[in-house]
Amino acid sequence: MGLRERLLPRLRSRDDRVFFLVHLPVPVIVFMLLASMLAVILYMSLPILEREGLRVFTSNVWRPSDDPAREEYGLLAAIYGTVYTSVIAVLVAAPLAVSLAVAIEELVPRRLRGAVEVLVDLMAATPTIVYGVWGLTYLAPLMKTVLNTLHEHLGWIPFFSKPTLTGLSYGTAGVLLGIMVVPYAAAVIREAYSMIPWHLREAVYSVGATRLEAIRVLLGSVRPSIVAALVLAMGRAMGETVAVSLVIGNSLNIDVALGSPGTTVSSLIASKFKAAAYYEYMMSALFAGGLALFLIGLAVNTLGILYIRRWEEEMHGAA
């Protein structure tokens, strides 16, 4: 069935047709903006892609030179750092966001709920540079103590195999990103949790479930929203620039140890963009990093959508 056949039953009245035609340009414009951004990024990436091929994504080198023939650029360390810190951020944010959403809906007294929601929204609206300065001043020294203590006692585990000298590391960047994305994820989860029908809540309690058991069941009913919230949080974490640049160490390093410094695509672009105009291929390499970031985000969102659809199919099959 084509789009026209699917829309006709819904557009029988004149008002419906007018409403549809008035609002149709909006999604078209959004799609065109997205397509134009991708086209520009791809076009600007072509010089380095034609010169290096896929090696620009699989090698770890950053060697600018006044002689274009000697320039070498590889984004592997930045791509690795982006994915690694984002995964850490999601692992940190997931329990915090779920707990925060449940606490607001189930535990906070109704007369205080509005104030707590305002504080959470204020946390989401705080400029990222504020998080970055706080992370550099207070979180980095704290993470230095924590990571070095874990290294002393659990150094045989690869994640804690190296100490950190300054606290500027993958671990610090991941924890800071996790804290930053909590309000976004919690807002999505809280909205879904508040929309659970009352008859479902009453049915859970009617079979003798405790409050903890009831919360577990209710959270299971909004599992797609939790997944969507975490996908949104991961996308937000991958695109963060200023705060990460201040606490990750900005080193072209690939290491699983949380105490090691590293870099991300966003922080690499921010730190190198001003100097890129003086070199033949550096600007193109930075745009290739933006292309890699776009593709990673597309892959993460696609996996999230596929998971949600599979869950919905399972629920419809069970029904």
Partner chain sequence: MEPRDPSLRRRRLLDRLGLAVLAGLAGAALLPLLHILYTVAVNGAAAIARSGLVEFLTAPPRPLDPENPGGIGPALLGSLWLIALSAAIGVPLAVFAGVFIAEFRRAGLSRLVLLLSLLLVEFPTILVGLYVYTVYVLPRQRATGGVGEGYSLLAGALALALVMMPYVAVQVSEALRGVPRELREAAFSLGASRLKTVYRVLLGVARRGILVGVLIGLAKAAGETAPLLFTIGGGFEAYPRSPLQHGGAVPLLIYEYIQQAQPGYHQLAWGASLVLLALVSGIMLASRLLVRRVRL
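Alternative state: the form predicted together with the partner chain, after the form predicted on its own:
One chain, no partners, no other molecules: that is all that follows.
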């Protein structure tokens, strides 16, 4: 079968051809949109790329200057912060999301299930800025106590090697992101878990498994979906802007200590954008950050979506 037959639908009549032609703008617009998004971000980051080359991604410096010849920008701290906070987020979200999904399917009584579902929906719908306000007002002080206590007693562990003055830190940002992505990850895991065929459940229980043992076996059978859910959650965490920028402390700092302040690509863009218009190269550097975010996010999300697709096809193939 040729590429053309595989790409285009089979059009049996004139009516079908008219219908297809009317809708032809859809794929055209979608392709153009994605292509132009990438082109715009690439085009806007060209000045800084021409000036500094890949050093803009591998150095950690932020030196605006009225004299364009002295300007220098490096995004390493922001890229590091984006990856670091989203890894923390996934580590926080993974046990919570898996437990939430399984609890809704297995433990919550049928009468209460609707109420819990509403809460999970609400969790996903709550605007990220509201998470940010809450994080700044309540989570940051709590994390300050927790991180400083950990520093006092376990300070020899690199993650706890620094105390925090304000609570605005990598650790707080990562935990807040983790809380925020739980409903998305839980939804994907739950869908897969509810699709497990009955005969598998019956088989597990028929050999005398306890409920916990059964849950472990059943979770094992949806492992690809769990991986995909966490990858999607990570993509979300990396793209998040306002909530993170409120609690991360916004300083160009590369550190594994959870108590030290840092930044991410998106919060760097959010916080420097207004000033950027007054300098020659800063705006371009921010777009280069956008480019980095795009590429990391694209890679992570493509992996996640492909993983889900493959799993769905396998499930349907088996059924």
